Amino acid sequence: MNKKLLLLLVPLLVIAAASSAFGAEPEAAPSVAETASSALFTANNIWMLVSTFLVFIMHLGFSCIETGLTQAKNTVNILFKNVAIVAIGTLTYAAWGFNVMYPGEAGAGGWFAFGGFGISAPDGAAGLIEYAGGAYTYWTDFIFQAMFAATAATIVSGAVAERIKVGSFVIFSVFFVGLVYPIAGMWKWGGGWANAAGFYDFAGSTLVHSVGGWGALAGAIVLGPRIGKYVKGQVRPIFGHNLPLATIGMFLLWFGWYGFNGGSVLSGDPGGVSLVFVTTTLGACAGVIGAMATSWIISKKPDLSMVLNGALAGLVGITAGADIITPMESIIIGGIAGVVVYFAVLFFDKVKIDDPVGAISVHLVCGIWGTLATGIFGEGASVVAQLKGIAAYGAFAFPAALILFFALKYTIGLRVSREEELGGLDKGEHSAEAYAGFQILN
């Protein structure tokens, strides 16, 4: 070809190409109104992910509680407790127990429905961005639910501990956290009967916390208290022996329950999100003020032990009502609860029932008073309805929590030897020491 023709065919092809492109229909952009949803439905999405791994946090600040209010000769014993706990009510809840709390419209208004074994989210946009309209898909609604379902189990942990077999307590964190939790969340949580007559429980003074205190009341009676606890009528105190890490556990839990309540608005909402961690954080600080104020005037002495467990007080209080409770309220109900649970702790003492960490007067009292509080102080909810709630509750937990405990009791035995129990569960049940090269001195 001659070189000239070419020359001016080159120029004359690109600007024939350059045409064609112009001319070209445009591919559809997204609208305004489709961009911003999406950013929305990111936004909420990563919040409920972030909530999920502040609650999956708690489980170490339970875990570092337990351990320092407890003796140094049950430190693995506490640790493995908490460990197995995570595993068993994740998996436990993959496999029924999410089906079973949010069974659809199956359980609309009743007590009990199962939506089918195993997880599989909705084809497509149905389990994600419509899921939920717009909140959280759906991979986002089990992982974070599942991370509420073994703190129900640790709560029992903590009652129990220092005198409980570890095989018993995973056979019965299988069956408490696998069906008891599923069943009593689908109450109020999955559309249930609970939910039908008014019930109001934001995000689980009742649900998680009362259910997991039932069943630390219920382990607690059965197994009696330790070695030495009780002693010609008196009360004999056995210290934890790391309150730097009971210290460290507290504030554990209190930073994961910005998750616990925040997450539970369901969105990232600015409004709702915010108002929780103010009601939060001032139900955590006058629960500790109240608890410190008591033992003070009470005992002549500030005690630590009491302050960690009135932070704690204060947060299980204003748990039910975190969205509906004004700022100022959130101070009555923590404050509240922090003088609750410091007499609770010397209530249980008197009739010998013993718990090391305070659980029972932690999460079953201070839930019940947090309960309560949100029907006197929240706008919508009702008293009566919260009564109703709370004796329901309690009247299916308690029990069952019982059945549970005799049933292991009367098969495989419930306590360790009194050698085990003396010598330390460590020792006796894991054949491992947690201070591996120190003496330890009675």
Contents of the next structure:
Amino acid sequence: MNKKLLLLLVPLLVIAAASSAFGAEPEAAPSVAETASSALFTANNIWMLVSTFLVFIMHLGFSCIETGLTQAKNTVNILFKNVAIVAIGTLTYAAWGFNVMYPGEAGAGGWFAFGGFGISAPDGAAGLIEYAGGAYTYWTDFIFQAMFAATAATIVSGAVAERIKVGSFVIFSVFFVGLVYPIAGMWKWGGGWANAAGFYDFAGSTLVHSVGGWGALAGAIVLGPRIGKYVKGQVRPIFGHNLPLATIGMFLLWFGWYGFNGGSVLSGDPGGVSLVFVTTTLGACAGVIGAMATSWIISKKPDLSMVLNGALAGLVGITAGADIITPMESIIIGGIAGVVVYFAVLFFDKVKIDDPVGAISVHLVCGIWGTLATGIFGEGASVVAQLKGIAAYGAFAFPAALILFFALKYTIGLRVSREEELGGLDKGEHSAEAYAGFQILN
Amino acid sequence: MNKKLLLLLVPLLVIAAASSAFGAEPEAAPSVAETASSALFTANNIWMLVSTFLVFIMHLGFSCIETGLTQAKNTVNILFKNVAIVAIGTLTYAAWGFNVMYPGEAGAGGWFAFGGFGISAPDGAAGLIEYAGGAYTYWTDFIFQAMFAATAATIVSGAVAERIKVGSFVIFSVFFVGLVYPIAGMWKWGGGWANAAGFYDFAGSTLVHSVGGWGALAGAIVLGPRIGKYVKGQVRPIFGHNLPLATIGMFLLWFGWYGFNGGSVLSGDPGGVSLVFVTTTLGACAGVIGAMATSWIISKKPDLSMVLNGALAGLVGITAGADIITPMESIIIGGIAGVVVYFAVLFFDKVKIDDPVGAISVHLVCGIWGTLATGIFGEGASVVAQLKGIAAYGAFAFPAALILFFALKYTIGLRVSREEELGGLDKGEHSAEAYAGFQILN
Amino acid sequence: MNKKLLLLLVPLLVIAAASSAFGAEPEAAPSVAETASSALFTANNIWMLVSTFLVFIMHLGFSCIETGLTQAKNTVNILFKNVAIVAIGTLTYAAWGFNVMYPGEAGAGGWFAFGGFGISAPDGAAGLIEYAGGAYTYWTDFIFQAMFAATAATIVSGAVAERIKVGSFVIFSVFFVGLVYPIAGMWKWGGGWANAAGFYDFAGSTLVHSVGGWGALAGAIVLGPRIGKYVKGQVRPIFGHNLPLATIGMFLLWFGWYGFNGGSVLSGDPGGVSLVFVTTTLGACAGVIGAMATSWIISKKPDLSMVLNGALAGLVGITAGADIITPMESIIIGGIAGVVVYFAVLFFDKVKIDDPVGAISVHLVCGIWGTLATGIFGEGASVVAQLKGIAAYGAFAFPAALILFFALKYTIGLRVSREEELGGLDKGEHSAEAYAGFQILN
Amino acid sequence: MKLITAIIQPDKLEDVKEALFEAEVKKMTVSTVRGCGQQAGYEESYRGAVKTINLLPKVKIEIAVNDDFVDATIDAICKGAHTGKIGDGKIFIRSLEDVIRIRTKDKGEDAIG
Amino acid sequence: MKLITAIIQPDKLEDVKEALFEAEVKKMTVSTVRGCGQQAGYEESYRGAVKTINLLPKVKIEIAVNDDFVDATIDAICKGAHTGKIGDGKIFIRSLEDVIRIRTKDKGEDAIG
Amino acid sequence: MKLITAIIQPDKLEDVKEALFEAEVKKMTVSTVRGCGQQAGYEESYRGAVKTINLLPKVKIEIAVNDDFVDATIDAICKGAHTGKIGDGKIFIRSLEDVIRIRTKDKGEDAIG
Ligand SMILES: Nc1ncnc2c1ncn2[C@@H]1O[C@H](COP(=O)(O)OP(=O)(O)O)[C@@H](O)[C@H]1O
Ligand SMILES: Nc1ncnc2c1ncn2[C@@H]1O[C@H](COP(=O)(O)OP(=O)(O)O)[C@@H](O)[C@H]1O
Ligand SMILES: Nc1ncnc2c1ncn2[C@@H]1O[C@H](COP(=O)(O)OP(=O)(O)O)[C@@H](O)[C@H]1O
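For the form predicted in complex with its partner chain instead of the form predicted alone, what are the coordinates?
To see the whole picture, the full complex is given below, headed by that same chain.
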């Protein structure tokens, strides 16, 4: 049967190898070895690509949870931001971000280095089986890392929702995912100083979530709270308009996290990936129970939106050490994260930092907690090194984001007008309506 | 290039193996063999983990279809239950369920055995490549099975929706997924008496779906129908409030079923998994056509909600024998399931058992049908053994669930007050609102 | 531990192979080779099955985007059509479509051939490792191709939405996916004349998207515009009723495209699949930016619905050459597709061809562009061969669809009555309501 | 002619409709409103903050009737909507100057039914 | 001053608006309601059970006009909404005692436009 | 007795409610409407085509009051809703013939509160 014509290189190799192996000639031996390596390489690489599409779908998760937890009149705006970020994050990462984050030898132990513009795979085996010791190809490396990149800016998107100008946010994103994230990432994953200093962050409690969380905190502070959130010293809840959508978002994030953490094993290693699946799942489940119990006890009724945050809190918490902690420890870390996120949400409301979706509580606070917990529980990680790392990342990401936001505020402006905010950003920024025909009282 | 530091054990092995294989020394041979086994192990294990995240997303599928087919005023409640169940199911499974379901030798041919609390992987290769003959690791085994566990309680959730107290449901879930499901599971998959008796249930038409379905039936009976469903001897339909959500749910369940059935091959065996994909898909498609034709003929107009149930009916029907029937047989089984589910829904309405989402019809009735059909069509399965199994599972799961529900009814109470039911459980149980701002006439 | 009983053939082989390899006997060698081939086969086949479920979920993506971009009163109808198409497409493909599209030697270089009814795997290794040189099994081949089949009709569904009779659409689908698509597919992928003529279409910019797009164009022309769309020479926008749903649809389509394009490598070849991931992602991202910039400049405000179309435009554009173009070229192709789709939407409105979701612009126009671009940029593809192919596919698919639509129009009728259209197809065709309780002003 | 407007509990709509049909009052216009009255509001909590919702969901029924139907209509509404609990609602009666049936352009008392 | 209330078919809203604009009546308040009248309801079937929906979607338009505008307004509504089929709707005319424009606190006839 | 109907900007509802509560007017019925008046509409663009939306979201408040409460009520609404910008809205005052409290079957002035 004549099928789609394409490079059947690998399968052909197998057959060659297999058939020659059955023959008695001694030259056959290397072919079998090649087949075996090729098989392992293929399996590993498949796992990394599976992880890639799992991380991709997290962007839909973010879109849904952020939209669901905000008001109907700002829906188009939030969706738009989340779609735009994926494109901006990936393209800037291709243009220079990847080479800032992974500058090669130049960055070893350092703070910054630049590997040049664009992406291009080393020729032949150097970009394939030899690129990462048979774990994945150059292109796989790029695309998996690129999916992570946009995440950091997406975290900010939730905290600044319902009041930021869309143009300003797009510009912020370019700089945040194009520069802040890859520089911060290079310190550890790119082999920089933090890596040398023994800082441990398996899949990004700090590198991705805290960095995004610091950006979220800076944004929420510079913008100020939404109109009507804090009135006469009281917190007036502004209800999310679509909790099924928010729940879809939480589940998709959790789903994607299997790639986020599972792929961070950087190969299909059965022991490693399966342990990470267990710790990740238990951490999330414990986060659900933590937030559920807390909200049931404190507010008398179980609060779904808090439980959704609890699951994410558990996931963020588990991310730094998912590969070096035990399942039991993952339950402890996740459970604490679920409790912490509840009080963190209350705390930020108390200090009048308005974060519509709880991004700061989930990603920053639990990112810090997870990084610390890795020092406490994880073998081979130290509390001191973790604390240093946490501090250093905060000292970089928060001021960097502040500067970006202030620069925008005093040039093209950061916040929409009072009229636009009241009427909704969908109308103001997009001349659009998310739910045409539905009768909605905003 | 300096990447995330982690156990690159497997890839390194490959390289070692490959390079030594190229050398002429005879000691090289074992290394190639190791690489080859490791590659197959990695591939198999990846498939099991892929199946794991596919089964995970079924929980979102359940959340969506149950929410979509019920009323807007109970949305938060249903979403909450579905999120909570995942956490409860997984954590109880980690705490003891896994060891009740798979007690090892102690359970061989028996009815109950207990392997102790907690989970912990055998050391070294015993928990890895040797654990299941190179098919998956201990952790993979646990996490894949854990994802199944919560499913059984989720099935109940749909049937008791819109009137059960949230606290009572949470307690029910703990016992149902913590005890009823793993004991029932042990009988067959844990090597118990049903397995010894030749009962065949590939992926759980009976073990998961019927067990859940019996719980659903017990719940619906003990609770009684929703106010306004059966008035003056007539069935008054209570419309689902969000059919796009219900459709998302159906598609996600179908999607997850590729892991539910595909993963039940318990390895990445190409022949086995690909056949299962074909039978599963054709079964679902035939279920769609069966329900579509039936509703078009009987009610004159094609009923979307029935078609959604039809797809699930086909999937449930195919699950018991997906690996031992032919594609043609899968079309027959699925098609009949699609017709059966239609009449089952009508039947339960006739006898005034109110099941808002059709869970009993889909999971119990079609679970029984699928188990029976496996006896009829499947090679190596017998109708008698299947009937015995069906009866035994019913004789255990249904009374067990009845007892749980009655115990709750006469202690903390099972059903919300009339006022709360009319006003909606979101307000009553959660002080919340799913669609803030939308004008809804309940 | 006694687990689910099933064919553990492959893992057992490994162990046998591994253990014998450690022994010193020379006969052991073939076993290692078998293990190695089996491992690669397993890995490849897993990738193809992963791609299969990814393509499956595209049907949910289509359901969501089509529903989101149309009016609330036609929701049930659109969802129903999309569910039905999956079943119809798969079952007709099983019944005869697969054997029309891949008739084997009979079709070599030709226009039409038929391999007989039904599907059945060659016995033994011939249906397994030998079937496609260790890349996938017969069943995998069938199920992966079957998932593609339904796509073509789904594309039509969007363009004819909100006015076509559901029965007529179902009949159209049977013929379109049962005959038009597999015949067109055979020309290239089945080894027919287009393949012989050097036409290049990696994953179906023409074979799937343009073919579907031609059907969409024919349908939109024969049906005529929706009431109220073009009034007194002006375009009156008919707003989509649920943009979060549309966004979910776009993301799921993008997600599924990793299987659509990634699976079209027809093996897990690490270099091939990872390159395809990169070009696919960058193409989509560039499409987003292209449509975003265009709509921002031309309409002053960034239009979410256009950006969603832009992402899909980039994906369709990249599909023909995803394996033979560079990442840089993929950005160019995707970016142009994003701009093109914007103007295409305007163009079809200008000529009063009413396409509620932009299916013609996305799938037909960008399918043509992508096919052409492959000739321009792709190594080994020629512009002339591409143009010939584009023309030939148009010359077949468009008249074929026209004939089908006209035949339906003059027999059982194609378009619902004016009253039904105004009141909504949900009420008219299904006696149902998608959002019961919500106050909606249509 | 009078225009009778009733604000009732949402779950009483079916009963009121039935009572009206029995009283041979078969024309009405219904809409969803939110009401605030003696009935205490309820609290919604969201993300740790609490808000008192004192605009409760209600249903509004408007019926134009000829004078001889006023009492029957009011009785029917009361019959269907009464539970004796706070929140049962109100009926407002206003005079109606004229009615026109768009289809036939009939006016006045003939047009009402 | 009069308050004119029209209940029309939802798909006639655009036409009625246009007719009103032509008659120089440019102020109105519109809402969605459900109506029950001579027009037969329709059946919805859901999961095998059938329910007759006799509250059909309608649109309500409220317009406050000075007395000299009453006829023009009524004519415009009829022009836009009339199809001759059952379900076209009704127009109710009531007297309006006073109008206040919140912005300027104007009262009476001046405030209406 | 009078029936006071106010059409206000949606974001003023909280303020108006507060002002009414201060004026001891604690009963009301609220609904969402869409209004068309002096306030210019806005444009929505969708897929390259533009539509002028001139039915803007508004909130309608209906309050039945005894005659001695009319002025207080009107003042409170104005206080809460006034910004001085076009679109602030209108208040309509109509006479109310009778009120019935369904729960107690009280009639007239007693039933209103
Ligand atoms: N004076 C009024 N003006 C406008 N609406 C009123 C008035 N009084 C009552 N309502 C409406 O009637 C509903 C029921 O009134 P409430 O005072 O709660 O119960 P009850 O009439 O049984 O004392 C309120 O929610 C409100 O919508
Ligand atoms: N007496 C009435 N009271 C209140 N609403 C009415 C009355 N008569 C008609 N309506 C409203 O007008 C709509 C159209 O009336 P219907 O009797 O169906 O058509 P037609 O006016 O053409 O005979 C109804 O659905 C209802 O909302
Ligand atoms: N004559 C009227 N009839 C019905 N509704 C009106 C009338 N005049 C104003 N309205 C309502 O009041 C709202 C505000 O009126 P508008 O003219 O925009 O502002 P202002 O009253 O400040 O001049 C309108 O959107 C409409 O809903």
